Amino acid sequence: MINKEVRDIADALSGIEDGQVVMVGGFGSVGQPDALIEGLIERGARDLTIVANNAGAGRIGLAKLMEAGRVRKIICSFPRSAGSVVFEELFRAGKLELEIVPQGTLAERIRAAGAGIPGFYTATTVGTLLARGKESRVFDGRTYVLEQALHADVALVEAWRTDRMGNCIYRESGRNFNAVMAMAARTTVVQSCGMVAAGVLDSEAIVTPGIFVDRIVVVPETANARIAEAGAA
């Protein structure tokens, strides 16, 4: 039987190098694979561009990965939120390049990767700094301007089961951006909060099937973590 499992972290993230495009699951901390990301901090590897939704919140996460100077671009739709102060620091410092994609257009052009979809036209950034130097063109006289599928060489994703095929299945809003980016990457890394028995998972959950799956480490600490702080919620 296929077992994608693998032992720890760091063999999930194995084969990650310098100047790699690497997809971060989450909506602020919600859904963000922060075993993973503790691992390819520790990894070493530099030079990265990271596609995520935020751009990290005080020191830990994605901002404690760009205080370690790893990062070397980031694509995001909201890089300044509520505590990014170690983006804030590194961008007017001229140490991190940003390219801003709005929310929509963001899981659009991840959706596009994975589907095969090399480009879609969308209206949103029409006459705003953010089509300059994109093509555009007119459909029933409106303006829409080309946006290109978003690859990645590796996807960092966080799961709340799988089993060990890699089937998943998230956790209410815990899906966000992970099930688009695990589809979208060469390589997909899954952090689970819980192994089952292949067959367990009802297949009308599972929302990231096994296929787009390379490697699982299972990280059963976040499951309490994620518990906790729906209870406190």
Contents of the next structure:
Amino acid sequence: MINKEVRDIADALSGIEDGQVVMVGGFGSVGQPDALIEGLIERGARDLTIVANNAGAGRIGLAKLMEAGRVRKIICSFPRSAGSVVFEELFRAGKLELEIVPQGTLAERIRAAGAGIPGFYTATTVGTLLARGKESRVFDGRTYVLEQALHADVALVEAWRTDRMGNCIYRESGRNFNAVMAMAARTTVVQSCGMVAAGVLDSEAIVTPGIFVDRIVVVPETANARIAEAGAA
Amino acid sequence: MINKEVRDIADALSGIEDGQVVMVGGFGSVGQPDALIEGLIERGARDLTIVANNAGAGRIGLAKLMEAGRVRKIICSFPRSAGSVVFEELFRAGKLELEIVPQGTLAERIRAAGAGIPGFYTATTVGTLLARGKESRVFDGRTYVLEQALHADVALVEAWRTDRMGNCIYRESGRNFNAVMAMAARTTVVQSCGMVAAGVLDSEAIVTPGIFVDRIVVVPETANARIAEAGAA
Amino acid sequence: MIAYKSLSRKDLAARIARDIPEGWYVNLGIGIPTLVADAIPAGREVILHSENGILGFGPAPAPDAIDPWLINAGKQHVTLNPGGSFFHHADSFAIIRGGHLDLCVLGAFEVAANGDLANWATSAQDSAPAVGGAMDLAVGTPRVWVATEHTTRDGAPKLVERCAYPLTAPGVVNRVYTNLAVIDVRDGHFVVTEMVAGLTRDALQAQTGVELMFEVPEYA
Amino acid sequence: MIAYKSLSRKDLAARIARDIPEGWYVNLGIGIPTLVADAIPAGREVILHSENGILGFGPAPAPDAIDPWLINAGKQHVTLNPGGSFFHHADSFAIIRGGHLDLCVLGAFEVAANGDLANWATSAQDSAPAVGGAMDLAVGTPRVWVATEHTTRDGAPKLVERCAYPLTAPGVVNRVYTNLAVIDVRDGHFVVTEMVAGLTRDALQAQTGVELMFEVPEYA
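Next, report the structure of the form predicted in complex with another copy of the chain; the form predicted on its own has already been given.
Complete assembly follows, chain above in first position.
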């Protein structure tokens, strides 16, 4: 019987090695797999490239991972925000590479990786600093830039409910980048707020079919909230 | 109050003119908006380009539209199939242009149109007759061809349940091309099996948000089945 | 000098809201644009889109009714209106990039008479500015309105001949709502269509970095 | 001539099913491949994908339990297993093109020793062949197995040096299951790993359009 649930966070993150590309879901703190991020810090892999919308806030989660010196590069749309103190320090000190990608391009590059599309064109960034070095092309009289698929070794995703087959649903605005990152990595690890029996999730409403998911670890909502709060304290 | 429901099929199809590109959802007969196709035949617009997975079967639906001489060109993945007699006749007589597009490329070109992506690369067709005349490009040592977005003037879609805001859910394998075509047309017309009050459809399970939908006409499932049967008789 | 009263941020938001018809799909940026949500006249259905995957979000919840899973792109707690829906980030930006929204209202550091918008980076030397969804919105949305104070806190004009700040997108702004005036962008010119009571053309021009055209009568 | 018994279509399907481990995500083409679905050993979970937006479909329903909304890509009525899901066509081919399936099993007009597959058009002069999802499957799936009779009805070989029919995709086939043998495609060669009882190497070679390599003992 297929069963993608693993015993604990350490099992869920096994195989993550130095130098890998790790996608981390969430937007703001919603849908962010905090327990997996903590586990990644404990695991100790270094020289990581992180793909996420933000570059962390405070000294928890992604910021803590960066502060621990594990991140070589971050690919994100919104690095500098209220509370992005760790990012600022490291970036100013030249200890962190940064690739700024407009949010829609970031989402589409991730989806492209999942969909077997190596490159696509978008009008976003045309005529701006962020188009520097990008190839451009005209379709129907309008200029677009070429963007390439963004793949990952591992995606860390938070879902609301999952089943043993790996099917996921998300909750409200917790869906965000999680559902696209789940498609784009060689190994997709889901931090689930709860397991249900196969067949319980509505077949019409499954957002991430199990085919995209490799491992699931259950972290109840309350436990995840405690991690976030403990970090913030 | 927003209300996208229109009175009848004629209202739903108003504005469709000669020479337009019309997308028609469905795969096989499932999710095919038969009543809208009948309405399109009655409307009389000519010189149409039809985008659909199939080129019709028997002498009903799309086949009837073609037999009536209204279609200049068909863009599809599966033109010749059991029962595609009208297509065969017209095509052999040189009365119908054909663009064969692999099914995945067809779906992605339609999605690209809806997503503001004018072009993308895919490995599908590389090294085959269907790559003739296509621009190719190498990413990471593998060759891909450039495919362009496929836009439409009108998309004819069948949905299972809709609300006045235009939100749609589909039923089982009836989702198919309908959900992507709904994104890709200037005007999206939905043949709905039934209306529900706004807020009844599960916000997590809405497949086509109302923003993609312009008009809805209710055709109960039984009525649609009668149209299909009458045509087949 | 003739007396005039510039609009408060709240009144500016209300002024913008007045121009949004029922049925439009609208994305509101951070800052003054966010205030537009609360200013839409009661009973007028305008559907708000948020980059993080929401259509049809509603006003902030009561403090005791906050749903931690439901925030907008500005990371504020919101509610969901009946008929609202959730989707993932790629679908959310398919909506934006695909031109499906009717309008976005954005803040700005500078707007140029040719419609250029600068609202993300404060200098070309800033190597880590946060772009977020601003470029996608500016490029993808058929109507881009800017909501801004007419000048910076130091009194420097924000409406200029050419933007000095890095562009968010070239030639995209259709209209600017400031605390002093409503100004269309037409064929490379700023055209003033409305001014606050008591303001003179000269006084508005004096606070603007490029020559204005006027479709409003001089103060009388 | 030594007696041998070629596999029936059903036995061929069963032979293929034997090699599909639990947990694989599999797309089955029209024809013999479709029969594989019913041949998967009971209790072994293999998840079937259909181009028209289904993961986890199950066997045909009883005639009185047909659900008109639920068909597979071959337009046959099917059922949905617990844990199955529906999605739209672009997502369905994202699964295919993105390399997420473990396996597709396709029919063929011809397979070449270099892995070229021809299974869609019967001649380059046929200007209206139906390609469907064949090219996407052939290109996107990491393992492509072909299920076919070893020869055409006329006895012409289907395993050839170079395909004469228009290609579906070049160099994609990993393995061929015929009614006579199981044949791997390795480094430009067909390598026979299994033959039906009683068949000789020579007899198999005689029905094949290109030189075979053998990893099976000669019939003894």
